[in-house]
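The data below hold one chain only, encoded as structure tokens and taken in the form predicted alone.
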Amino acid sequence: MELGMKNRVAIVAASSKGLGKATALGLAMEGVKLTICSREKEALERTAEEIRSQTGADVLAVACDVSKTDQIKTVVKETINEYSKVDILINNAGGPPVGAFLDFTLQDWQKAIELNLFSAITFSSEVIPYMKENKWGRIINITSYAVKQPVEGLLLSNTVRAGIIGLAKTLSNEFAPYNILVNNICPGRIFTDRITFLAYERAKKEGKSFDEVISAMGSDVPVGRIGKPEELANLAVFLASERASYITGTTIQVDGGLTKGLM
């Protein structure tokens, strides 16, 4: 299927590794020009060079902590300076700490909001005027299956990421007349640094080995395994394409059937 994405411009947040990197690579393979960003400058530059060498795509790498409003504004400004437009935004950020309600201070909640919710708000507010002017845009939020089925120990994520779903649904209605489509992707258990960290934490708590925990985490999934980053990226690329022209306001999990709810 021809996705109609050649020469589109995308910003992919938190893209030096994991789901962001896989999504950036998938977009580049379709001819999309990229801005990638993350806090880890050296890892970001390595990823940029890797994507260039594999795809020949234009890749602008900008160091950015997505919990910092001024740094997000710099990413968007440099993207416009480089490419003169932005068509696609992939909102993505690392997960907040693990713990129970009484483990967290108000400062912990504030940090989680800044990292996972306010970053999406800021990026969206910065790019929508350009998308609105061009009457074309795609905003895709990578969240967590926890927004549909809260996960024990992930209180901050369960709460804050759910706010992104409300934001996205509202934006999808407001900006649909300008052909700006807004959707959410909810990864389940996918092999990234985050799932590795959670597996180590669970292993310590339960007195098991890392391999035992990983095996158990995979066996809980109906397809019988933990997913791969590119399996999520495939959906992100489609939703960012011309072929997804009648899909907006949706929240789709990529979880191998892990979520038990009907919707």
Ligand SMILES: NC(=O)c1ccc[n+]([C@@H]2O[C@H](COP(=O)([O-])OP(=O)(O)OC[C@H]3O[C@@H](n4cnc5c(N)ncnc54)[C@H](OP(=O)(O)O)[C@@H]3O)[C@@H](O)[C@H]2O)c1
Second form
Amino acid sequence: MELGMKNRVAIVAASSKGLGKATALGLAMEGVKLTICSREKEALERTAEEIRSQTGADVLAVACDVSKTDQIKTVVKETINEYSKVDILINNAGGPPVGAFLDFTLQDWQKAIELNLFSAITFSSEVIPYMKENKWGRIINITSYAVKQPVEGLLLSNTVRAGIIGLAKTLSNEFAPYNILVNNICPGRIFTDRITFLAYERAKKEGKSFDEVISAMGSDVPVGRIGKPEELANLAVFLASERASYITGTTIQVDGGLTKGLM
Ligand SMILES: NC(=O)c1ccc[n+]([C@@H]2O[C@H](COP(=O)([O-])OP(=O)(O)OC[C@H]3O[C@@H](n4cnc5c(N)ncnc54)[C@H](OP(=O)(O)O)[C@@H]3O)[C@@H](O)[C@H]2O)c1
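Since we've got the form predicted alone here, give me the form predicted together with the ligand too.
Shown next: the complete complex, the earlier chain at its head.
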């Protein structure tokens, strides 16, 4: 299938590694010009170079903490200076800490809101005016299967990410007349540093080895394994493409069947 993405411009948030990096690489393979961002400049530059050498794509790397509004504004400004437009926004961030309700202070809540909700609000409000002008846009939020089925120990994620779904559905209605399509992707268990971190936390809590936990995390999933980052990226790239022209306001899990609900 020809995805029709050559010369599109994408910002991929939180993309030096993991799901963001896999999505950036997938877009670059389709001829998309990229801005990638994350906090640690050296790791980000290494990723940019890796994507350029694998795909020949233009990659602008801008160091940014997505929980800081002024830094997000800089990412969008530098993207416009470099490419004069932005067609695709992939909202993504790090994951919030693990814990139960009484473990968290109000400041922890504030940080999780800034990282996993306000970052998407800010990025969206910065890019939509450019998309509206060009009557073309794709916004894809990488969230979690927690928005469909709360995950034990991930209270901050279970709560804050639900707001993204409300945001996306509302934006999808408001901006559909401008051909700006907004969708959510919910990873289940995909092999990245985040899963390694969660597996270590669970191993500590349950007095098991890391390998035992990883193997249990895979065998819980109906397809019998943890997913690969590119398996999520494939959906993100499709949703960002010309071919996804009638899909908006949806929330789709990439979880090997892990989510147990009907919808
Ligand atoms: N992997 C899964 O199975 C899974 C499942 C459900 C939900 N999720 C969610 O999906 C998102 C991506 O997960 P992942 O597995 O790709 O994680 P990951 O492998 O740990 O990668 C996280 C990326 O985000 C960047 N990042 C973290 N905090 C940031 C910040 N404040 N500002 C800018 N960049 C930041 C990191 O770079 P720097 O540290 O240098 O900033 C890194 O590039 C997370 O929100 C995670 O909770 C993942």
